[in-house]
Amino acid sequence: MALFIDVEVDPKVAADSELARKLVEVCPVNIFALGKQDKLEVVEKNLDECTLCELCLAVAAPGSVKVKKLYGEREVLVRRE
C-alpha cells in the first residue's frame, strides 16, 4: 500500500490501449502495467518509487493523469493544458 503517493488515471485513459502502453512505456519506476485487454493498471506496490518526473503527465490528456502527494501540503500534480 502507498505511503506517500497516489496515482489517479481517468478510466476513459485506462480503457484506451494505445495510451496505456505510452504510459507503460515512460514511467521509470514501473508504476503502470498492462492488464487484461491491454487496459492500464496502476501497480500500487510501486507509487512510493514515484519519482515526479512527470513523464506520465506529459503523455497523457490535461487532467487524465493526477499525481497526488499523500504527505506535505498534498499537492496534487496534473497536466493543466
Contents of the next structure:
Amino acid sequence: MALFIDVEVDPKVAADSELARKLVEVCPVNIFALGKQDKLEVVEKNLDECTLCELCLAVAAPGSVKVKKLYGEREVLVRRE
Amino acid sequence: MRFYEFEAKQLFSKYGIPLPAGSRVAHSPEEAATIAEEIGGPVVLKAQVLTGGRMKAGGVLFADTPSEAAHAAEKILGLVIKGHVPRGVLVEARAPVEQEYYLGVTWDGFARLPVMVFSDMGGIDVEEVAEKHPEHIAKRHFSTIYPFSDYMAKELIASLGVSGTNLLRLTHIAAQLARAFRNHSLTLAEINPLARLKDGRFVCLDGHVDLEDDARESQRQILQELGIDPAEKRQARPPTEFEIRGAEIDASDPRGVAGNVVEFDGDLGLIIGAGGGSLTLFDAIRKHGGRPANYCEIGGNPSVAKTCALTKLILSKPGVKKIAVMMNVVSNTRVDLVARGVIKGVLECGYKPSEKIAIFRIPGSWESEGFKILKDYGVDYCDRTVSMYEAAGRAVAKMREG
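Form predicted alone done; form predicted together with the partner chain now:
Let us now look at the entire complex, which starts with that chain.
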C-alpha cells in the first residue's frame, strides 16, 4: 500500500499500447508495467519510490496522468498546456 | 585490513627485520612437528587469529620436542578464540630474551603525520608504558614526502640512552619498519616485543600490521606476495546475524547505501550518514550520554524500499527504544525519500513515527519536501540551523523522556 504517492492514469491512455510503452520506458522507478494486451498497469509497490521527476507527465497528453502527493497540501502534479 | 602475525612477519622479513628461527605456519600437527624438527630446539607455537587474548585462551604454547609441538599444534588448531578459528599455528624458535623493547609506527591524527614510537619497555601495552613510565617512551614524527633516513631512527633510539652495537642494530630495524609503513600504505606497523637475545641479536617476537583499507588495490602486489587475497575482509570479529541481515538489505538493491550495520548493546538505533559525519554523530550521541544500539550508514540516495527495510531491521533489535535519523548536509541523498523510507519502516513495525523517531536531522536536497512528510507524521525534525551535536543532544534527551 502506497503511503506517499498515488498515480492516476486516464483509462484511454492506459489502453493505448504505444503510450503505455512510453510510460514504462520513462519512469526511472518502474511505477508502470505492461499488462495483458499491452495495457498499462500501475505497480502499487513501487509508487512510494516516485522521485517526482514528472517524466510521465511529459510524455502523456495534458491531464491524462496525475501524480498525487498523499502528504502536505496533497498537491497534484499534472501537465497543463 | 589487519594482517595475521605470520603475514606481518613475512612483510618484516622482506625489509630485513630479523625473525626468530623457523617462523613458519603449520596447518596440521604433522607440519608443526616438521618445522620444530628443522628448528632443532625449544619452540613456541602461536594461534594465528585476528584478535588479542591468545595467551589466556590457550593459543600460545611451548614445546621442547617435535612430538610435543605436534600435540600443542593439535590443541591450538581445535580452539575458537573470541569467535575466531585459527588460520594456522606459527611455529618458531623459543629465543632466550635479555631485554624487550617496543617499536611502532602509526598515524598521529592530530599532527597529520606518521609517528614512530620507541620504548625500552616492551612486551606490555605501550599505552600503559606511556601512562606509568613516560620517561621510557620516545616519539618522532616524520614526513610522508621525504624519504625516511636512518639518522631519524638513530636520534629517536639514542634519546632513551641506547648506544653502541645495540643502537646500530635497532636503528636498522626502526628505519626499515618506517619504510615498510610508508611503502605499503600501512596504518600500523608494530613490533612488540622486539627482543634483544642473550647473544646480542635482536628479533621480532610479535608483529602487528594494519593496511589502509582503501590501499588494497594499490598494494595488490605485496598482498599477492604474502598470499593475501585483496578482496578478503579482515574483521576484528565475525559479523552478527543482525549485521549480516544489514549487508543483505544493502546488497538487495543497488540504489544508494543503506547498510554497513555494526551492532552495539545500546537502546538508540542510529540511521546516520555523510562519511565522517556519521562518525561525528555517533561520537556526539556518546558524548551526550546516549547508548547507540548500532551504527548504520545511509547515503548515495537509497531507495525508499531499502531505507524502509533497514529501519525495520533496526527496530527489530531487542532493546531499541527509538531511532535517530541524522546526517550532515547532503546533496546526493534526497531528504524526502529517506523520510518516506524511515516513516514507512516505522509504520510497518506497528509504531507511531512521532513516538519512535527521536530526531530527524537531514538537511539538504529536497528538504522542504521531506519536512512536509515529517510534519504530517508529527516527527521532530530540524534543519541545518541545528548542529549535528545539538541534534544528537536532542535525541538523547528524548530517550531520557522515555
